[in-house]
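Shown here is one chain on its own, the form predicted alone, set out as structure tokens.
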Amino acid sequence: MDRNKTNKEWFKSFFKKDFYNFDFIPKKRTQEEVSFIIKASGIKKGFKILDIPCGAARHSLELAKKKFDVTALDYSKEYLEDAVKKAQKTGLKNITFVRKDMRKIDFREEFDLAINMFTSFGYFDDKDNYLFLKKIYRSLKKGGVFIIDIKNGVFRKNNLSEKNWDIIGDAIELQEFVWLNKTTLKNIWHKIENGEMKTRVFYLKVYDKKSLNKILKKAGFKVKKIYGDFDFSLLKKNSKRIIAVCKK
């Protein structure tokens, strides 16, 4: 295996529950980071927002909860269907749920909010990570409002290892990273569960406030506020996140 070999549709293997599922995340986090998202957005129910990528949908979920108008976006088919039926359980009319590669979209001026969490930038190129941006911007109406959760370039880069081991339920995880070039990471992760060993690859542009500030204003945002965590805390060198607020 060539390990400085790029495989630019990752994405389409790596997305699978029976490897990668977000069921380890606690519901308190989920509706920390919704209160975050509602209370620096500042909107107001009725309001549409996008979730992009929505993955298994936790932030859409809890935001239709509280009367917003949802659209959730995601490419894996598994997490959507499994958010439907979350959805149907509970009654919930006000969302839409939208198979798609994240790139491809073509909203215009259609959403108060658009949200994108959980470090779910970086997955392509600069070309088409900056292509993203514009499109998310154009998705907009005038005076919406954009939030961009990603991981801290420069956290990441002080403290990452080569190699993690974990335990997360009741699977066993070796994580290995390898730095493409000064800002291209390649996760390779192998994933140990009822004794069988999977492999899966995905790669992530690392973003730090300068380079961040930087994509976000080509693609036409004013960044308003950067913080460090969604306690509402500014960004600083050892901030594990990056949370941007923009607005069109």
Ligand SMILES: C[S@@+](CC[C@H](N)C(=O)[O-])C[C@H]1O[C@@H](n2cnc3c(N)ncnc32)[C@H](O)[C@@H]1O
Second form
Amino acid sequence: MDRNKTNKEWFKSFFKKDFYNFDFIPKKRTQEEVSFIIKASGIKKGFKILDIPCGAARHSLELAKKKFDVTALDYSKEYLEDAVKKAQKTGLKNITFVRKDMRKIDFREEFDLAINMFTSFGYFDDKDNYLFLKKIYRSLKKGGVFIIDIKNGVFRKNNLSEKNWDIIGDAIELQEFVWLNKTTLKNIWHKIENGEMKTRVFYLKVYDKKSLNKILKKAGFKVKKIYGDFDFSLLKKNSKRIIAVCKK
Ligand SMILES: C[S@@+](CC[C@H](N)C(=O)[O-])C[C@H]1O[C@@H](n2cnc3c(N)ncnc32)[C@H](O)[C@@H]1O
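Got the form predicted alone; could you also share the form predicted together with the ligand?
Okay, now the whole complex, with that chain kicking things off.
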């Protein structure tokens, strides 16, 4: 099936608090990811970071607490409102929130580091996925670092069942996966909570080491290291994630 015929704006209805929120992610995991980001990028206090897309800003808030100067960008009004409240409660002044479609950013050589975390890439068609990376490249200062963390496509291909269910908090989640072509996954998620069932769909272009490397290089990046986990272990076939550390 042609990805262009799918709903390109799916993210506007999928990423709503009543359907997808970040409560299921343990704080410890976020802290480990943040430690990795700091060590792998070599950034120093006061450096400028772009967290894109930031969701409820779990990384941005931690990074701001550590005295980095953070810009946290997302399309979701609800996630940003929650993040603003948390920043205010903690008295953080070194974090700027921006509500924008990440494809429409227009920063030029402003940041020392950009991060794209928790499989926040591959949401669009090939052209827009590539143009997004180009825009990240343009946002970075010369020598700036880009860290991208996505699910490992090879692991997904080998381990994904057609259906999967889980209990998350008070809700039951049923997830269905359909490959539209070799690299595009249609995800149909049902959430049953308080006797009500909601169904939402999202589309994901799945990358492996080779295809991620290729698109990053095409966008101008030098790919310095590719890890398979936040403990700095290198990527293996059965690694669940691909974490690429790139330079401008
Ligand atoms: C899986 S979440 C990850 C968020 C964050 N990086 C984290 O690790 O918690 C993906 C995020 O992408 C945002 N998003 C999706 N499409 C977007 C777009 N076109 N422009 C800006 N944000 C978008 C969603 O609102 C959601 O917050």
